[in-house]
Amino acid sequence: MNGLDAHLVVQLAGGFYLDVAFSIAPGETLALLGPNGAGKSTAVDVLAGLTPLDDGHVVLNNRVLDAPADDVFVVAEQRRIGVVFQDYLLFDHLSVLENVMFGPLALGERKPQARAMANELLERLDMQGLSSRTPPQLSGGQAQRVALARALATQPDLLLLDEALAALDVTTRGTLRRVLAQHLSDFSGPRLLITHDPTDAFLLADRIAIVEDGSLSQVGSAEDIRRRPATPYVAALAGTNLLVGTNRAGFLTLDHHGHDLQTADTSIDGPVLITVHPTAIALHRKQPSGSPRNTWQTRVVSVEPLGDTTRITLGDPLPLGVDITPGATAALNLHEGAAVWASVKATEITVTPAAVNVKSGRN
């Protein structure tokens, strides 16, 4: 197939085991998203040809790059994979122009052609005025653009971005996301974005593959993951509370928690994943009147201001995250240890048949 077809199986010293399989079509961006230590860096090393597979395969545009069963291993410099590393790894002793020319020259391109290609890429990235500078004279955002130009200059079959925005400050990262999104769309091959930042994944990727403890826990669009997170980690990324339990005629018995809920969904019978958006939960200083079906008394564990929203974390019996306005936080006098009542409408609780056993958690 054109594009990338990968099944990465690697056993590392210390007992870590990576086993993930995914494909990326030409012109598609897949984000490999996960916490530190999940296996993302190992995946980068394998695809780039720095670490060989123990099993599985890497096939790029119908060309086998790594297949232990067939004794095939293509070395890194022959893979035609453009990599943008987190630290960029630019050559400090070379100018910006020479950094971008390096790849084409290493592949045998003549110097005039390599220079013309580098100048064109720098112009596309609005960096033509900085071609004579060296990397130490660049800002973080400028260095990121040079690293991207250097990767594209090799005319790669796969563009691999390894935490390419992580070294930038918050303001620069937002600006460069927009620049990167534009240039990703200009690249016709498959693109793999390695990141631990859900914002990068949700804004830049067509699909997202979540890796946890060396294996994929969920693959789908950003909307799929927001609506139906498959694990507590994914729910945390999506800003959604995830619980695990059993649904019987709309009555939810929760695993590991001493309080049950009711949902409007009576069509699903059996083990379920339960999601509750943080904005769907209401907080009260006194027990709400009208006897809502889903109410419980609890205490505030933490209060975290997040700009226009305040994240309230609740304690037992249901450790959930709640998003309310700063005004509501002040009006309710919410602080760590405050006693509150929480409520949620049955119609605001989403249940999904549980395909796998997962531990319950909160965002």
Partner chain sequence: MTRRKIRQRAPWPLLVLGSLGAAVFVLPLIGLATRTPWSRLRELVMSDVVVDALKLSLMTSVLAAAISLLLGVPLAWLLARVEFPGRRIVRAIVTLPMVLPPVVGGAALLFALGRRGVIGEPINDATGFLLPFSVWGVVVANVFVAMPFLVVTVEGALRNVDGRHEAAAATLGASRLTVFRRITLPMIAPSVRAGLVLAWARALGEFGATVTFAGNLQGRTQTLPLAVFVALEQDRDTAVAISLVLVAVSLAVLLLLRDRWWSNGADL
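Numbering follows the first chain given and starts at 1. Rigid core here is just the name for the largest C-alpha set that superposes within 1.5 Å across the two forms. Note that the coordinates shown come from a computational prediction; the quantities given were computed from them, not determined experimentally. First, how it differs from the form predicted in complex with the partner chain.
- In this overlay on the rigid core, T266 has a C-alpha that sits 2 Å or more away from its partner position between the two forms.
- If you fit the rigid core between the two forms, you'll see the Cα of H257 move by 2 angstroms or more.
- For A25, a C-alpha deviation below 2 angstroms is recorded between the two forms after rigid-core alignment.
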Contents of the next structure:
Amino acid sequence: MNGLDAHLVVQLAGGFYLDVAFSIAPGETLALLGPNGAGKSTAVDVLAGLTPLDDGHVVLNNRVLDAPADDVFVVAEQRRIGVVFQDYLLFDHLSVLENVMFGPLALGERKPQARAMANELLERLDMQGLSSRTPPQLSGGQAQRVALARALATQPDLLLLDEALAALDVTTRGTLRRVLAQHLSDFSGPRLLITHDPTDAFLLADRIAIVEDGSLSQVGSAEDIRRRPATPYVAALAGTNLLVGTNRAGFLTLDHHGHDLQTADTSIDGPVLITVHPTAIALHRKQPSGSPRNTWQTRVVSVEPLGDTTRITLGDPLPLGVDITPGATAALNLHEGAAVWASVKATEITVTPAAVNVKSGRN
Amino acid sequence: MTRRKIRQRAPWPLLVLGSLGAAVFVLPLIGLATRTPWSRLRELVMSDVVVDALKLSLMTSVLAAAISLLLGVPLAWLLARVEFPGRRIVRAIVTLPMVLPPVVGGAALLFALGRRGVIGEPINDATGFLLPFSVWGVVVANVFVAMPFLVVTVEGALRNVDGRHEAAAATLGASRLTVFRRITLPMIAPSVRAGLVLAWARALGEFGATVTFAGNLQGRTQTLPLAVFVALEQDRDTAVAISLVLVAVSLAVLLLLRDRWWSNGADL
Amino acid sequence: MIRQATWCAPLLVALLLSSCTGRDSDETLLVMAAASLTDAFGEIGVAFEAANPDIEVRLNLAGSGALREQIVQGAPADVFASASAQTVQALVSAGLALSPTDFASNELRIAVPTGNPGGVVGIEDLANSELLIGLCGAQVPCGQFARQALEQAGIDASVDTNEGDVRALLGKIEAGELDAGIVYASDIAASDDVDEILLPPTFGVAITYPITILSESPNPDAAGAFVAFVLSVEGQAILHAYGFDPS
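Would you mind giving the form predicted in complex with the partner chain, to go alongside the form predicted alone above?
Every chain and every other molecule in the complex is listed next, the one we just looked at coming first.
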């Protein structure tokens, strides 16, 4: 089959194994989402060919890259996998242009062709003015674009992004997420996004695979994961309520829902991503006192016990997940269809700048 | 506008011990200066013996540093990056000349590369080429004592290089040799330069291995240190004059290179 | 001795090592001797210590010129046995040595590696540039004598190296690295790995070895005893065994 077919088995430090299997079709973006220490960076190393597998296989476009059972191992420089590393790993002694030219030259391209290719990529990423700078003279966002251009310049068969946005500040992250979304869709091969940030996963990936303690706990679309979280960790991740809207001095208008919210954060104006943590929402039987804008009446759509907490999903006007204790669930007599009042403090509603073109409608 | 500087007072124990440390190096120089026949200096320095020795010393030490660079950097890379059996022993042997009395090194070179040496004899029989008592003998002796300084410096730098940059280059399709040439080498450049200067300095001052392996003949194998040694027993004024030339050349080069090469981040 | 032992441990080992060797000697005699005397004086030192158990002899062996320089610089030496009357005379003139006595004589020979691979026949072969020829440097007596002999023979030697002392020169001839060199008869007698070629007496150079007590000697009595021992029948017998002739 075309695309990536991977079954990664690696012994990790601390005695546990990374054992995950997934496939990615050409043109598809899979996010490998998990907490730090779950083995995500090991996955990057084995896919890129920097560490050998202990068992399993990596097959890319029908080409076996690593298969310990058959004693096959293709070295990194022959894998044709473009990697955008977490800390970019740009070459400080080379200019931006030379960084991007490095791959084509290493693969035997002639200098003029490599330069043309690099210039074109830098132009597409709005970086043409900075091509003679060196990496230490770049901002985090600029360095990230150069790293992306450098990886794309080799025309790889697979694009691997390792925590590509983690090192950026909040404002830049929003812009870069848009740039990334655009270039991911321009890239026709399979793409693998490795991240610990559910926002990145939900906004950029077609499918999400969740890694916990070295194995996959759930694979599915953002919708699947939100609706039916398989573990408390997934529930907590998926439950992070994500809304899209516009902020005007703390006054939030939501794009897809007929209810407005108030946030304490007035520093960012314009399009924003709005996150509300599921434990930050309080439920009441009677109308509570407080700001009317952040208090609304709704109905319970579902009640799912998840060990120590219960996940309550609310219906219109705001489809949010709420985590409360089983005791509170009983005390409030919450069940499917029950009418409740929800409230959230303005300080618990966080906003980050959103780009205009992110894949919306995933909340 | 001038920037205000905060005057740092050094704690007195550091000041006292540090000054004593500096005195170890400064006092001999003062001693040399007090014995210098300043009025005859020009005439002494321009003598045949001194001019021949200076030319030879500069040529052989530069050549030895260049050869150390050519062979020492790959050797350092092997020691730092390739797991091979006996690596620790090879590393110890490579650094041995830093500890060994150079005379012992010279004798060992003679046993290996001399006319009756293990390798020297077949080479001499086949080609008539002979290292001892020739300029190349001086260069070989210099390389023997000087290259370890470069190898140790460069190997240390290679161990400190973040391998992730090299890994990134590999994912971009670069072969190991390309990675070494275009990524590793530029990253360790300050240390390579520092090692090169150390090796050159060691070669310039080399005496024991040279006199044992290459002999002592004015114009062919008599370098500045050998000329000083001979002159010390014959004519002290000449000896002091040569020493002064040696000090001046070394100091000039070290000052020049230290400012340009070592100040920005060589990890020595 | 107990006091000495308690001092030894805490103090700088390197500096005191010599006095902490545990030998039961009251006096240490420092004898500066020319490199060509290495073996003969080694044995004389042992014999002298056997005859004088309360004196320990330490030998400092180097080229005569280097030794002179050390004495001028204030080395705490007692006796100087030189291979050249000239070096001793310089010290006497400077008031650093008492008047010397000749205790041995020597002559020059051409030494070649065993089997004479260079096919050296006589002193004229030293002018052959095809051969590897070594001499002692002009700064030491064996080099000065050799140059005198070459001059008298009218030979312009094709020298490949000027070694720092006669032992270094002999070592390279023994190893076969040099084809020939001019050394002392006594050195050849002491070596198993060289053959000798006699020089015609016409080119012979009178070589006498003077010995003297140094003016600054810390142990003048012991120094006198050592000089007397060298000149005694026993001392002369040892010197003869190592190829030296009586003076």
